[in-house]
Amino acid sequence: MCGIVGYVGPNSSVTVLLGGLSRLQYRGYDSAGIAVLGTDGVLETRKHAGKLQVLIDDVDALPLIDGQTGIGHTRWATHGGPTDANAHPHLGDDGKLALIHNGIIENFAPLKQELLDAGETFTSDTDSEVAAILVGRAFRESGDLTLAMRQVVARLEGAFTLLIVHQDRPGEVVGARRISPLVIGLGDGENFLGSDVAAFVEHTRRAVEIGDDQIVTIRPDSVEVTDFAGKAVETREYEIAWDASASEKGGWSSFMRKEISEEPDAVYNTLLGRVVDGAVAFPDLGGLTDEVLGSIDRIVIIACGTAAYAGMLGKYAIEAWARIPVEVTLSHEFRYSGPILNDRTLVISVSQSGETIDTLMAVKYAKVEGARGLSICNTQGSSIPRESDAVIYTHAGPEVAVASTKAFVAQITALYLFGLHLAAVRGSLSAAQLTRNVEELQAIPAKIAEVLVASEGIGQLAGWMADTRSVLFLGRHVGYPIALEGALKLKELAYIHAEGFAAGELKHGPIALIEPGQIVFVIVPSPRDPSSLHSKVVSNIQEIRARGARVIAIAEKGDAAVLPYADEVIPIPLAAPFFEPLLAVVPLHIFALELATAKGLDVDQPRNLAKSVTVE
């Protein structure tokens, strides 16, 4: 959720850590604040609620000290509301030290009580000032910052990133991270700290991962990580593999709008390099060779939101082309629910920013059961991956907007082109079954791209029913999961009761909702479909029709059947069953944005919704 940022060197620590903030809006947040330290020694805070605009405007009209090491935060509030007293940065020593903080401390209150008891004042309702205060006290002993978090970090229970400067020390900032993201920026002459790359990524693309229970202390020449008891561990850098405008709206008018332009791309690159000759080759599954692959008897996809409706995809899939059982849990509910688990269970974690909280700490649980482990994931280096046995890379590059679009079909695709590799390993499907998934796999991109064309009508549609407070989705088989991602789109982007339903789930109790004017997308499936869902789905919508519901039908091209049923057809080029969600989902991820574009609503930066959930 809150987005963070260190610097020290040479530059306007102003400038760079404003700019850091810019890039890390779309984490989600409720107010901003920086701490700058200049070469005189003295220790400079602005902080405000609202968004980052109030306080860069209030930079620009009294300018902070033109220092070369600060800090910077935007905040989610969790213990205190959104004021500008509990703001970051947070103050100790006497206002001498300045401290921001990621996620939560649990303990914070009892810490606070020991506080208060020995004449400590607070200003804020804050658990983070909590770790402020006990910093200062401990670097007053002592005198070396690095010591001193590590002192207090060691008393802290929680999920936590800390990033400290004092005025004692300046060209030095130290950060310190349990579970909660950070990651450290390598620069020529001056180093970096962030929640995430894009912290820093306008000058650098030099990264090193910091694992649980590290501290960092970063100086304009140097970098040092240790561990919570002060041991130094070994560190691994790799490169950024997008650059700072790849972050950038480029003209568009959201980013959005432009990440659905790019859903072509997400999964293209997802693909890339990752067919030879017709057949799905990965190059590094670490821990998960084709013997243990071999070896495995069922599979647990855990994720959280819209991925989780990518890992229910990846369910049908993968038990159709692997022939192995596969279950989808939401990771909030995984631990709590007693899982049997052993190293013949794969567990499947799918999250877009690899720092999911509640994705997270299931697949420790899991790791710690025995259980084998991989991630997909967006982000490079970040924590899901480290803790999994492997990793398939989505590629899709930098989501910012907060609602997730083309990270969900770059997911899609990974799970698919990893269900085609474990069905070749397991011999589950021929080799021409396998080249022609593989084909109709690669022929997505362009067919994305043909929807994209031809959507220019859905913005219509969704301007007159601005005013609508109700839209229901319905789908079979492959098309529930798209059904239940286009009733959470609405809900995050256009703020409006909407809900996705299993078609034949209609006449055991959602019908009771239609009555005349309801709103109510289908997903219908090829008719080409051997099964015989697409007749059932057609009943469906005669079902709705007869009750007066509006029926806005998205169906493959040439699908006459449909045609007297449905208000509206939105058509999508043909494609293999298990392709046609790629397809489907394209224009309601289009259609929620339009409509919260047309009730005049920020579609990047949703109310009460962060891009990434980081506590618990």
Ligand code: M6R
Second form
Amino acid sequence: MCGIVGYVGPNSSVTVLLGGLSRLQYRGYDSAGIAVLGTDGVLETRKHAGKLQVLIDDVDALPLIDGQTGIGHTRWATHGGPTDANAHPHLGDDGKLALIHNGIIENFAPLKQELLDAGETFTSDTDSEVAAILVGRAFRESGDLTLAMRQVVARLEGAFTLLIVHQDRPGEVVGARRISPLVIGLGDGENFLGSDVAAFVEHTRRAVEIGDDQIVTIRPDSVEVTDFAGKAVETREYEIAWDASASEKGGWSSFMRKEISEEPDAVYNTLLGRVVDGAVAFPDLGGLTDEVLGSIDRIVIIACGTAAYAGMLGKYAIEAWARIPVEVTLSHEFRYSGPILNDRTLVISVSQSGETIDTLMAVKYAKVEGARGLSICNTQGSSIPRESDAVIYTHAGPEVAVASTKAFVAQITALYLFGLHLAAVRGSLSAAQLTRNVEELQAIPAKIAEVLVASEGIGQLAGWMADTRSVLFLGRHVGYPIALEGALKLKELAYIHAEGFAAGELKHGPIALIEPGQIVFVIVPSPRDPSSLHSKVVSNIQEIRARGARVIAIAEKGDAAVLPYADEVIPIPLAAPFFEPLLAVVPLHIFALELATAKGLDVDQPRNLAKSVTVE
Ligand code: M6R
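To test you: the structure above is the form predicted on its own. What is the structure of the form predicted in complex with the ligand?
Every chain and every other molecule in the complex is listed next, the one we just looked at coming first.
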């Protein structure tokens, strides 16, 4: 969950590292620190609890040496609270070596005991300091930083990325990766390391993937990658598809506000090039050829959080269109439930970051069990696509706010596209049905843009509700995942109790929560929906109104049946039932943003969270 950056080159490493950390802050913001190495062999570190700005202010007030080698870290605390002492870097070899770490060293306790027995002392409660002291001791023996790293990683268990610098090795940063992410940025006479490309995209668009159990040594004019045994490995260079400005706030008050405004583009760009002559076209689904897809008899979608709600919508659509049974499982539950998998099972992972460790481990598990793997991912060069037979990239652009918004609509779009592709391959929809659905999808960006305009009053609504302590969300069928998404956003951003229910479940218990004044958002299906869901949901509204609930309905424009029973109606444009969620979710994203703003909270970096969950 932590953000990591490393630099060697002719420029001021303080500037490069702080710039990189400011782009990586979404990975964790409990503390931040940097270590800088001057050419004269002086190593200086500075670290502070709190957000990066505390460190920046301190460095401004009392500048560090202007070294050309360095490492930087922004932390999401696991072992040890968010204090100055637990902030990274940690030191080894009598303060001559600095180390930063992302992940968890699971066997740190026996290693720490061994070091204590050997007379070492510790200044933090972290698992990471064990690695710093171990590498320091190994370096003292050999004077070879890469070798020292190799010797130590062989003793570590868990998931980790480590970066080290040593004052006797100016112009050198050594990194190691097991499961946790690390990428190389290639510059001209300078090189970079980062948890993701955001760390260095300001300086270079050339990136190189590093695989699991690999060690990298960067110098200003060389990059060496080996496996943990020291054998050179081949790497793959790629060009970063977005530039630095895509991850700038660009005049918006928050990244989240900017990213919600980009929801139409996220859908549009995910469709781009994938619809040809009215039909879905996936020219490159790797190992998932039409023949393989024809043999699939079951699909399991794995994901966490918001991505899992996109997965639920994928299930409804794929089952309806391709007539294949689909299950949705939270990634962290998946491998522990002993899933029955074989080469006729397709496991679809959905992840914005491509680094969520629960999903990554589930994907690896499914691969070992022989299942086919498709990744739906927003981040080029990330780990999950590497472990999959094929990837459909969502082209939402970099998502920086911790709360996922534009990636969600892009994930639904990608899942729907895949569902239609599968239906075409399996012949389960007629050409006319396929075309109709593709056209519905293509109409979505303009309709979301309409919803954005129509949602301008939500700020006022949220302002009135700033003191509310609980909000409920109801939906049915494709409205149900949207109810869950609305509730999750409110929990993570506004820190209030929020729950989403399938409206049909109401009378089985949750209706007991309704008391006068309880705010309930209801996602109302279209009255044109051939199922009878619309009238059933309108009945649900009446039931909760009769008990004093204050109802805010998200309903199709012109839905007169809802008006008499709702306190507020947020209208959305007409769309076929499967496509309504792409519209209904937008006001809920805005509501969560506005309520958190009305409460004076930080919408981009909510408390206790990090954008990429890279520890289990
Ligand atoms: O990067 P991923 O899509 O795998 O992340 C999954 C969840 O951690 C993520 O959607 C999380 O629930 C968001 N904070 C929700 O807004």
